[in-house]
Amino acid sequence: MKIRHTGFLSLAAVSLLSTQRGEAATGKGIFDEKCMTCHGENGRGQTPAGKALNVKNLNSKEVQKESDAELIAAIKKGKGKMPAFEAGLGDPDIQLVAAYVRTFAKKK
């Protein structure tokens, strides 16, 4: 049987690849707003107020193999000294900092 390449799942995964960068565009603006004073722009926690609070590197082998209901669970509810933002942020402004998030683990 020979297989014919039609296009359409590179034509999708193109697309997937365009959303999750739109999405992680847009995350970085409420990240910005919301994490960078603890997380710092490079996510490694680096600012006088990570160090006081001892935050987690976001660049991490451990933040990062983390699934993503994961993520967006701490994001949500708070971890340890992290508040939660599920009161001044929804679902879909929590999943965008969590894609956000992922473009760490490309920052080494």
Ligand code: HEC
The other form holds:
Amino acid sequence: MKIRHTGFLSLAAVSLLSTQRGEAATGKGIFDEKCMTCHGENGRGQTPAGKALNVKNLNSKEVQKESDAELIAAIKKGKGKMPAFEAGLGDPDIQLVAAYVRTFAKKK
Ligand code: HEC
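If the structure you just shared is the form predicted on its own, then what does the corresponding form predicted in complex with this ligand look like?
The complete assembly is shown below, putting the previous chain first.
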């Protein structure tokens, strides 16, 4: 009984760790962690912080017509009230999260 209990706990710990690691490597994982407070889960910015800062709807044509380089520059250097993420995220992560922003175009 005692052995089975311990086994269950370490299995749970391992699967928790691997989920967290898996998420950190995806655009969605980064977005949910660093961007969602302002931009909202679906990129529409309908959060209290998003409304207060008047964030752009990331699904909009206005944002989606920008080039990858422009989106990446905005994420790296910040823009208006948008903070810079250059110091907190490496280039690979910034590219992943920019690619994730692109997926919002299809979710109207
Ligand atoms: C503190 C709130 C806040 C957070 C956190 C935040 N943003 Fe923003 N973001 C803004 C605001 C405000 C704007 C509008 C900037 C402007 O054009 O004045 C914006 C604009 C943008 C734009 C459009 C830029 C453009 O060129 O029009 C993109 C893309 C974007 N954010 C992506 C992200 C990503 C990706 C993250 C996470 C890594 C993130 N944001 C985190 C507030 C935030």
